[in-house]
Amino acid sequence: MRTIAVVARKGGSGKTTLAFHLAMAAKIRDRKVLLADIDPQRSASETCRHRIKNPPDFAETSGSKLFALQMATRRNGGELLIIDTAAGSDEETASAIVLADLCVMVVRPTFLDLAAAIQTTDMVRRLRKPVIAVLNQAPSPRTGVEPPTVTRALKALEILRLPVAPVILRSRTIYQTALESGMSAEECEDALASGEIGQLVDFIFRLVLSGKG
């Protein structure tokens, strides 16, 4: 079994959105997955409850109970444990990072998100865990050229020596509207969003399931 911790110190980064999409992607691909929600806001859990048909298994828990949950998931034949962490909670986030085979750091192309990413990066490195950064809510390129905010963010992540996922998640309304009914963008008719999130989750799953994460 492999564990993915989705982390972001800055609130509003889209951390829960990505955690839910990873869990749904595993479900769609017939992987046995559990979504562990340690964020006190319980947004991931609420999203699962809003899903009418075949929601991913989820558990509302805390950092101190994660190890026991991880062991139970392994005993029950789980393949993936996805942890949605709490923004701004270093202690809870550290508990998730310690257990993770891969940390997925969600970063928007904003100054405050990048500043927060510095602190999260320090934590991940202190705990000696592999990490991949996902640039989220990024404006779309025009005539094939990335907006300056995106190029600056990519440069900042390069300076931090953070590996960056090859797929950028763009600012698309469908990611939020899909969650309102507990759906993944992969299940919606928006081909751009479906292809985008599908490519990203496949990349993350290849990384973590290959043992290279």
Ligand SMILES: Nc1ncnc2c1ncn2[C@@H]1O[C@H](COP(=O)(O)OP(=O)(O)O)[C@@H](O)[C@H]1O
Contents of the next structure:
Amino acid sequence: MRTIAVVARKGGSGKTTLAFHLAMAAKIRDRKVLLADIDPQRSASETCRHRIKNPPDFAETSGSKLFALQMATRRNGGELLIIDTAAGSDEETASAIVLADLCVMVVRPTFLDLAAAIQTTDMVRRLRKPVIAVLNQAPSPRTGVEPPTVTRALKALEILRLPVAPVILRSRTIYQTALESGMSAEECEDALASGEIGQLVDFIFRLVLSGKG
Ligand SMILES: Nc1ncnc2c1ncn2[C@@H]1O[C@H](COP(=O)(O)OP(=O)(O)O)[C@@H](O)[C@H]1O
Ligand SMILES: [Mg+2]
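Could the form predicted in complex with the ligand be given as well, to go with the form predicted alone?
What follows is the entire complex, opening with the chain shown before.
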């Protein structure tokens, strides 16, 4: 069984959106998955409750209970444990990072997100865990050219020596509307969104399941 912790010190970066999409993607791909929600706001759990058909298994829990949950998930034949963490809650987030095979750090291409990424990177490195950054809510390229905010963010992540996922999630309303009904953008008609999120989750699963993550 592999564990993915979705982290970022900054609120609103897209942790819950990505954690839910990872859990749904695992389900769609017939993998036995549990989404552990350690954010007291319980947004991931709320999203799962909104889903009518086949919601992913989820648990409302906390950092101190994660180890027992991970053991139980392994005993029950779980293949993937996805942990959605809260912003700014370092101790709780550290409990998730310690148990993770891979940390997925969600970063928007903004100055404040990048500043917060420095601190999250520090924490992940102190705990000696593999990490991959995902750029989220990025503006789309215009005539094939990345907007300067995106190239600047990629440069900043390179300076931090943070590996960046090869797929960038763009700012799209579908990520907001899909979650309202507990849907994954992969299940929606928007080919651009379902294409990018599908490629991203496949990349993350390959990374973590190959053991390189
Ligand atoms: N790629 C995206 N495009 C547009 N809106 C997004 C995207 N990713 C997340 N959002 C929206 O941004 C807000 C914050 O996302 P959320 O996943 O709750 O962040 P966090 O869990 O890090 O606080 C939500 O309203 C969500 O729907
Ligand atoms: Mg959240």
